[in-house]
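The chain that follows stands alone, in the form predicted alone, written as structure tokens.
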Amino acid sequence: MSFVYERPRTAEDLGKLLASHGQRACVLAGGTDLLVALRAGHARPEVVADVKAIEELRELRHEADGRLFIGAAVTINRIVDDARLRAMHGGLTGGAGAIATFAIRNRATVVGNVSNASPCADTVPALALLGAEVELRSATGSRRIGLRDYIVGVKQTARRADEFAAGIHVPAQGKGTRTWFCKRQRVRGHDLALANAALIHDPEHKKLRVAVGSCSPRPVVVELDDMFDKPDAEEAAKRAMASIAPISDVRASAEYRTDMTGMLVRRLFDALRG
């Protein structure tokens, strides 16, 4: 198949190719689901518009106040070798570091990893914990929307044919916080999770929650704030197993990701005790 490539290098100009393209268009940061969509021809835009050349949209940007900014350019490995980032959100550079391969990770994005909506992206569930937005822009504005109400459905987002996602934005942290992140799959090194979570514990809202991925169509969180001066590992697991919906495929049943769904929780309390 044939198509346009553009490389806008201003976020105006890639806001007016879209506005002039619409579903005829598609963006490119990493490309790592792109072109497997492209070879398959799962996906015929008659443009391709690569951000990778906007300098805003590769910026990592911790602000002094505690908040951070992940641009719609800043690969995976970006996120995992930030030491920064490691110390304040492990259950988000422990995602990050969780997903396919070193060269993929250093082409694949954040952003990508969010908005190509699949229920078992490693990221989406210590961002959906963090209480992360994701920032659209368009030609006529911009628009922040939390990450939960971003996925819409597998595959699926919130974003307009005209609009593109400019970065993600993660508020400050209550003192203290910390998360942590672990994903059950069929073999080590590069696979899919068939169940991930995250756990954040934040002392200071006395916040307990637990995000549960590839077991819905959207990252599910279960809030667990009322055992939180007395933490309940094995009630914890149950209320994640009835929260979830998952379905059986080629990769795992049903009954096999509820019960992965259990263990994960039960060892991410253990990661809190420890």
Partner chain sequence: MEYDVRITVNGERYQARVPASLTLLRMLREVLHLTGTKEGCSIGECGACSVILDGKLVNACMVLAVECDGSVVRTVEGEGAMDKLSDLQQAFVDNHALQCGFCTPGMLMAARELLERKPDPTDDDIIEAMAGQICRCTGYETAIEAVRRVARKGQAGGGK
Contents of the next structure:
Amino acid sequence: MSFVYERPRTAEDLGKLLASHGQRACVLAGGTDLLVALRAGHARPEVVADVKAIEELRELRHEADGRLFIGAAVTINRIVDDARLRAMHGGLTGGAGAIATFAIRNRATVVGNVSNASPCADTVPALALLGAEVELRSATGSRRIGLRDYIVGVKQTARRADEFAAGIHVPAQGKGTRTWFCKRQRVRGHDLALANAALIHDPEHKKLRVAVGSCSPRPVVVELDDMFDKPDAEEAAKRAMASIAPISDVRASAEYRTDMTGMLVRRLFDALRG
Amino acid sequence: MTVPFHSDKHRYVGGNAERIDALDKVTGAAQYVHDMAVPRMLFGRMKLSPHAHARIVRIDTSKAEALPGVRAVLVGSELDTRLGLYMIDKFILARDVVRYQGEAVAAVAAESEDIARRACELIEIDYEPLPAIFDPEVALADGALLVHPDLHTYRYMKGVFFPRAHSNVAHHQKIRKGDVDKGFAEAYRVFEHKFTNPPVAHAPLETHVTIAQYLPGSRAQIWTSAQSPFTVRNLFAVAFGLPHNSIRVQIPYVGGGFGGKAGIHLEPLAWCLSRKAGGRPVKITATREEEINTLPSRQGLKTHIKTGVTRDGKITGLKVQFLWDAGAYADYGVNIGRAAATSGAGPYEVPNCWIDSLVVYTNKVFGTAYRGFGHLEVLWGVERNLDLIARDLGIDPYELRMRNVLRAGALTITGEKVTANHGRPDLCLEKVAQEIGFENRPKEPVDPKKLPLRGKVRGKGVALLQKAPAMPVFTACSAIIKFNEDASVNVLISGVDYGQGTYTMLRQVVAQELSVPLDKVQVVFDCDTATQPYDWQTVASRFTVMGGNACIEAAHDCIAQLKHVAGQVLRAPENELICEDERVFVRHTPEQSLSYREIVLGYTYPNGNSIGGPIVGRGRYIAQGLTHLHPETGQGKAALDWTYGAHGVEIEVDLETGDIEIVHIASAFDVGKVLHEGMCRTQVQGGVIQGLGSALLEGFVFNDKGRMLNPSFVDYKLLTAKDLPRKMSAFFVETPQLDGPYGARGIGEHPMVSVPGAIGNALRDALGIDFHDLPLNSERVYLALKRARTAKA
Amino acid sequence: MEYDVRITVNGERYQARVPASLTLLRMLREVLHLTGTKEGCSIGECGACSVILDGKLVNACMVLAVECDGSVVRTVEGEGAMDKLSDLQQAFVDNHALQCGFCTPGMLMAARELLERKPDPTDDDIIEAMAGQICRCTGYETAIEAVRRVARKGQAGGGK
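Could I see the form predicted together with the partner chain next, after the form predicted alone?
What follows is the entire complex, opening with the chain shown before.
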């Protein structure tokens, strides 16, 4: 396991590095997934490019109009600790706060959580509901891609080898929008979700949606706008359970995952009712 | 000078002094083998089998050998030494056949961890996969494939263990008492129930690690994270045919063991690598995944219990089959099958008893000792069984237990007569039932069909437990107390304190007996077979009794020597002297005295003449009264001391998720005498939480090819600080053990035993559903409830 | 590739040349011989390697040493002074909050970081902070209680 460690200062330099090394390079942000993969031999990069010295990627930016930018080097705990964000997007900070342990959250990043493309990523359900877009950059340009299109499968994203995820853009939400997050795990201590879910309630646009994680290769969003005026938890739970395609594995059976998805939706509706 | 003469009082024993190892451990100064490096040390690493059962067709190590920095590569065909505690059944590296996924097949020693890792990747092995067997019940069937076709040729401890040739049975333990058919004939009803436990991991925070060096003349220097220095040495000597004194085993601080480090594991491999690498020391550190998947675990168990009872709930007959899932090698497993069978009825009087305890080979990671030595597993079935019977008979489970519990005069299932000094399981049960308000729970049975879909319900359960050390009849221990210049002492003993707090307790015992302040007593942490006196093994909660007694005798030996010298100086007969507060007094005229300091290295008269010499006390203890068990009936005296206990638990179950929250768990143990308040209490806390892990969460999961699916902390979850009971309480009953130090008994393992039974019984109380299989994880509870809701009446 | 890493550990400055793949944990233990910090799983699950890196609690197994060039690290060896235990260490001793001791350095670091961040922690704060530290021996309660005691004392004395 021998590789070159690069610590570019600018996004341009990072773009150039990836342009020349492509698939032989790994981007390092928090490292909490990459170091596990390095140890297991699942990742064998020739170059590891650390994004943490790039000033603009360390930005967590609240725009005046309510838009949000989460740079690739922003740690999970930075968004958990952001009071404004907590008030605005409880589903996102709630999901973030449910990841692993406090020490891990001090290193792990939001962009990393998303880009690892694990079905059980706890920030993904809320980000999916918020209409988040991932900004992909390369030496030749940049593009934005919706989160649900970014994650193309288990551990697979739409990122090209010469690109890096510079950050996540969250659009401004309708007035009074709120989100919640709920997670099912085997212990109360740190664990990967066997099912997780978020709920968005946007009174301005009469939007009511649930996103479910851990139960499909890609995040599932269930539209419930039709019941905005008369939220029906049981019906919502049913629809969510019908929308997922869970597997049985060491963490849970498909049946339990399905039923727990229903449970999570019911609890999210409890939260909605306050 | 006033002399209090308080030597008859327990000044230190029963106190709550700080741990002897605390300072080293809070400062990071404590050195574990994990932390050690020795000059010219190489790093060893194992290549593991991906198959549960396969023939090794070809191994090509040439690429690994060619890698710069590789100093030795070993494969099984170079090592024809078989190892084993009781059944000599395991090669150091698999030869010809691999018997479980995760088994070591080849090994490398290299200049760095990274090179060793890379070299292992470069070893090419071709396997021919063979059919494999994962269920002990299947393995028991006629014509089942054999995990060890050559079992009939293996060497084993004869007269104690009974392997069955040309089968997968590594040991068959029989217990036969009375006439079980007669017992069933007399019964008002006969019940049959089955229970299971999965194999689980010990998960000490320090994984197995060893540094071994081949020394000229076929000698061995070994540093290892192990529980039993003399057992490592003995098995090593036997395996390689070496004189015992050519092997030196040293054990510094150990980061947890729980039985998993009781035997011998990585030491022989590291030494063989060192031998091949020209005598350079080799360190092998198990990764966490190897700790779980390659090193041994707790065995799985299938229990089938048939119970005959009278109308008022007295047990008339008990017939039990225990099927132990030994995995690929027997290790401690055969002795667990033996020892746990002697507890197979629990702490109850059973007039007619028939137990077959079969330890069965399968193609899974092998089992070994784990805190409780089979008792958590066995008592899961025993304690659930009683609640099932109680319900069907309409008798309160508490009452049913009280009607059958062992009391003075009763005969155990191995024919041991219970006396007034055995300890009082009934008092333990009474205490915990009272603490959780067992009497006040709603008595009408819950119908799961009528439970709401959401919300929480509560339930209460109790369970009893018992355990005695499982050990050979000749189990012995010795202690040496050496005086230093300032009349402080070093205590040399070879039971290892890997966290239990034994040395903290022994310091009290020695201080008490020598009448010196606690800080004058150092129990030496580095165990060294070259310098420390013999001890069998640090297992079985045996060290309080055996180590305590050895230390008391060693202290008395010191006192006799002190008096012998002082008597000459003070011109008094030795029986007229009293040792108190670091001085030797003449009883009649206490103003005549000598300080220990004046005597311990020899007394010098004013004119320069000197007498005496350095005082070294020697103590020893050998288990008293044990007998071999009769091969056909299991009758005999298997136990030195029984520690009885009970748990009472109140739980809250989330009906929508199946989550169990522990509202209160109360635990009581008859420890004979609390020697150290804090050590007893912390053993209970830690043990109960470990028991909760077994109850709620832990267990290996394998796929249909026998590959372990949860070999790391990602999916082998342990309870965390967030998962604690809302309330835990510990109580101690003190019925003195006649031959225990100050009346004490062991308490190390017992706290985790029967925790699952208590939870399972509380779950029945809460949901009206009976659970037979561990763990009681949320999914299992939820799905059982879901099925029960929709089941036809 | 190998890199020069300048790092301050417990107030002492070190410089070492390390391969890019070396974790901070292995650098502390194998290069600087600060073996108080333990390795329990190497994948960020057990917390035995918890240290305070530039003021933040991290699992040293999840950080590359090269990432720490110019950083300040605190480990158990820097907790308390020679022959003078810190309040936390003393509370762990007084409360028998350790058994085998292998998780203790990580526990102390997690607790120390908490008390600096929140001198007046609630019980939930303490549990959240300690929940990443796996202990197989103690069952946690004694350690939680030790942190509670120090927090209470700090409160009485006006905090740090």
